[in-house]
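Okay, so here's just one chain, in structure tokens, the form predicted on its own.
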Amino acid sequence: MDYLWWHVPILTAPMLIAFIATVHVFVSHYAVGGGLFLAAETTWAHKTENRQYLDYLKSHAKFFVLLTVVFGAITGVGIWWVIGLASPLATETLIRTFVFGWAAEWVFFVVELTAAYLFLSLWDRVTPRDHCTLGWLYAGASVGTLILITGITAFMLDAGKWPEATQAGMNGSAFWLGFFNPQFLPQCVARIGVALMMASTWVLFHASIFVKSEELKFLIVRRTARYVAAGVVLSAIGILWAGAILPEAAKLSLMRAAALNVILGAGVIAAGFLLFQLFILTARPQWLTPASGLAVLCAAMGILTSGEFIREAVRKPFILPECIYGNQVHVSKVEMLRQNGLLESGVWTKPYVTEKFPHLVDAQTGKLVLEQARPEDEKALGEIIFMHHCGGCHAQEFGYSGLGFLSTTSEKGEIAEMLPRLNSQIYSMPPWCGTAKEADLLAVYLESIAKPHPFQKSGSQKSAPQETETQKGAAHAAN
């Protein structure tokens, strides 16, 4: 409990963070797999003199440079941002333990925009070999830093050793064996196919726009397919290979969850239908319409998005695995929080609760005495506590796994008997980080927001039906 946290009504912080990064992750893995499209297909074209596609590929540039390199890193600035107030905590200990991957990812960036800028401005300026050289560059730079990034947010779904090393204090090896962590190998082969897979449907949706030439359209659709074939082959050969190897606790989560197996049943719908819209458009590439376009487009979205909604939800209860909890407390600190109390222990929650309620701080020692406070105090207490225990990944009363509606219960007192057996009852959830008081205390706030028993009359539930005589001769004669 270091760090204030950042309190998003509604939406919730990391869902506030999902929406940023899903958006990024459209754009980032098209830097990516567009580089490689863009390096490529330049080359054939020199090599072919098809001054046609030069043409297009030239204003495809264009468009992917501006998508790419202004947005792109506006809406990776953006992520950085969120992350920091958001997770604090779990930031501050992936740069700890990967700035070393983070400055050479830097380096990747500045080559692969400065190779970016190179490419599209001297087009038409240097020799067809330098041309090509520097669309290469790009495409190397950018693949450096998929790489680099995939290290990092493979660790965050399984750390592999690392926990083990930085607890024996081998912090010289830890990046390394938190990098190359069983998670890497997979991620990597699955991002490299999806970012194909996501470049050549935005080359797609941008030519089914601007593209009028039905001869050019039929040569981009037919070059543009190997691409998309090639991406939702190796994304799904990096998917179940990663999907083999997961963490036990991470294959429980995705089989226990409903909502889970929807999601992944809809990206597999998303994978068909885009496999199935481009049999149809290769076969017919006149029918390449903007509708078709975004059909497409919105495929490869959907995949993209059902891939990464699944991978940050089956790291619960963790942020950072076997380190950090989604309520930003770290693995070593719960029996402490738990001894001394949530509100004592946190740096941010101690002042407070000494301005708002100064009765409760005990005049020699100067600690809380949570037991002193008034009846009309504990709805407030309780608040506080849930915007530091839960408000993390839970909203308030409406919203995002709103607790008012998650709290619903059909007797007084069972939120406050369930709370020190939070991860007992529901794996998925982080220990309870405090006292057996300030479980009662949240308790009292989460009882005041929840939703009536659906079947509760009068604060007790609807009695049994009374079995009837003739049900009882029933059951004795079948005994």
Second form
Amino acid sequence: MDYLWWHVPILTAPMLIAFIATVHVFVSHYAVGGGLFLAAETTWAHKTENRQYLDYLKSHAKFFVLLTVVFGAITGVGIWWVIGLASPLATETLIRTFVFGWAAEWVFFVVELTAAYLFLSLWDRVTPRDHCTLGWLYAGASVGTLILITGITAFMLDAGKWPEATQAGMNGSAFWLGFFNPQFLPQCVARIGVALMMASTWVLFHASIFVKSEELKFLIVRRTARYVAAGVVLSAIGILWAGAILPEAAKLSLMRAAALNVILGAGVIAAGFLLFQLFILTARPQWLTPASGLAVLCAAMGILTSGEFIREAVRKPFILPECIYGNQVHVSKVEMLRQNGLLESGVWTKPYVTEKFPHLVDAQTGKLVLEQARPEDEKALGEIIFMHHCGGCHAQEFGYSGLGFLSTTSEKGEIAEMLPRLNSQIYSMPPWCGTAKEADLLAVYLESIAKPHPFQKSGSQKSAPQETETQKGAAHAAN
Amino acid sequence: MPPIETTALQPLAAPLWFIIFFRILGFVLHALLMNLWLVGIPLALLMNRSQDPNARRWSSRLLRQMPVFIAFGINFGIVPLLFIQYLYGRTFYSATILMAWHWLAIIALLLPAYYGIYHYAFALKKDPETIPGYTRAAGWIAALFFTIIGFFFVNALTLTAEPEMWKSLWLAHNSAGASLGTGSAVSNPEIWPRLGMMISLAFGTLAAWTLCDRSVSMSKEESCAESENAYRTWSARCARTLAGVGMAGFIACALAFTSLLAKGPSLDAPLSGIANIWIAGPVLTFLAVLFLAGRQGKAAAFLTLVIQIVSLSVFACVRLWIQSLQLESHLPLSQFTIKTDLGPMCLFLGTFVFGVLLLSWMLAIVVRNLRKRETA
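The form predicted on its own done, now the form predicted together with its partner chain:
Full assembly next; the chain just shown is listed first.
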């Protein structure tokens, strides 16, 4: 409630994060794995004096720089842009905790960028030794950026002892406690593995289009197979390790949410498909065509999308574990909001209600008296509460996780009854952060946008409340 | 009072001077390169159609280097943006949320603009004499997009420094109290001289680049002596004109900006003194270019670059000072408590020093390579 909310109709602001982040990781993992691939392969090609392969690597390096330095870098900035817009409080907390981690990552970026340009532009113009060193410098810097950012993204899934220690007013460094969280090492291993796999698929895709010589194709596929094998082993170890030590709530979310089951299943199928394709291609390199190259790349993107979506989804109800809920409320403020009210306590909601509903302001205390709300005010007040309590994850009538559909109900008053115990049944929801009166107001709004119950005839009040509750629970968990 | 959360912030992990130093360093590096694309791209596209071979040479060289300038310029922009969020997140986030779609549009505009310039640079490399129409169009679209991006940045930073503007903007662009993200600061006349100052500074940077690039690109072959002399004279005139235009534009914009500040909420600052300090930078650049443009050799050229860096640094320091004064009543710097966290600070400093060493080594390779080419 500290910051202004950004209302993105239909899609919701967090889905913009998901979109930008997903397209970014396709390229950012390639930037890391591709760096290792180019450094190692250039070294090998120089050593064996394989001119043909060196020429191919040069053309691949050009493609690599064009994709990673432009698209990868800008979408990376894009994530930073959009998280500040969609989750300002969480972003502020992350920046306040990890500012020097990000600053150090920036230094790695500068080294990475310089090395990438020099590696490409000085091709054949410096000694092989210097050239390879530039390649390895790029690779080292890109692995450095991966390690630094993984410390922060893994923290967002499991902050370890950080929340407890910071709430107790710790004396030591919050940075290291947060950075070396339980998920850090397994996710580093998994990400390096995924980076190698992603790089292999980009190499195959590129080669399938630009390489005409069968002999060269054969060499590229065989050389790439090593990175696939290393990638599969590392990512499997990392993912299993990370999965085994997932926080209990995250494990439970993964098990019970139907949508996540489907996404996980899709990811596993994509992984199987990818491995099958890579196995076939390794055995029959001549089958590397633009179509099979694209299929391999798409399968890898499918795996990455499913993995990233799951990683984000199992964090619910938190954005930052045990610190900030999905609706931008700090854990420590829930009780205060329940007592004083969300509209009263919100830095932006109070001036808004004061401006639009001056008759609700007590002349003496200056506080909002929602009990004075007129019947015609109730829906509008409920909508303000919706925007600030629910709008971060739910669209209104239509759209992503739209409450118009999720609130489908037959019983009048049922929603109002459920809101105060929002998280007791559906633990992936944040707790109710308002007064009882505010719950009533929100219910008025939600009932106004709720779609009619599909199995209930108009005017009838016959459906079983128990069943409706279960349906809602399943729907929430699925989202 | 504007709606700004007032609960105590977490203490800063490093002394304020440390954060401000890196914020200014990052900004100056970013501005230096950003200047080149802001004014350099449209000018180079114009010059590229000139009948004068010197103008075309200048244009080709600038546009072919542009992708690298853009890459590093964007990269250097990370640091000032990181530290502005660290210090002034409470106003920065709300300001950008008020204009969220415009702010996010920067990313959407940057991608095609960047690829457009790459496309142009490749076309120049392939055949500088026959640039297809669609490539020229891509170049102009990129120039337009970069200008729009600059405009959005000025909007966002004006809104960050002036929370008094928020309420009317928010009430005009909201849905049930949540921002629609469609606001902008165009109603504030300050944004125009602010944008003008940045564009004017860019002319000075372009003048410095012209001299530096000339100093490293002149051929020593006797057969080229005539054309090289012609380019030397042309580029000196070009640099002087650019620096002169930059200085005149900056003086006009800085005076307009400070007079607008004087009309706004009272600032506890000597505004005429600020204008004089600001103006001193571009004047110094102009004088340096005026006297050094005719000289041969790298030292004179790089001296103008150093003077332009000083000019940008002075601009950045004063701009930061004004920003802190504008925000003094909402987020006074005195409210920041400091609890130095040596571990992460050392991580950053260590990485920084190591990074500088690596960059120096890579630079040494480039210099060695250039020398080898010269002797060959």
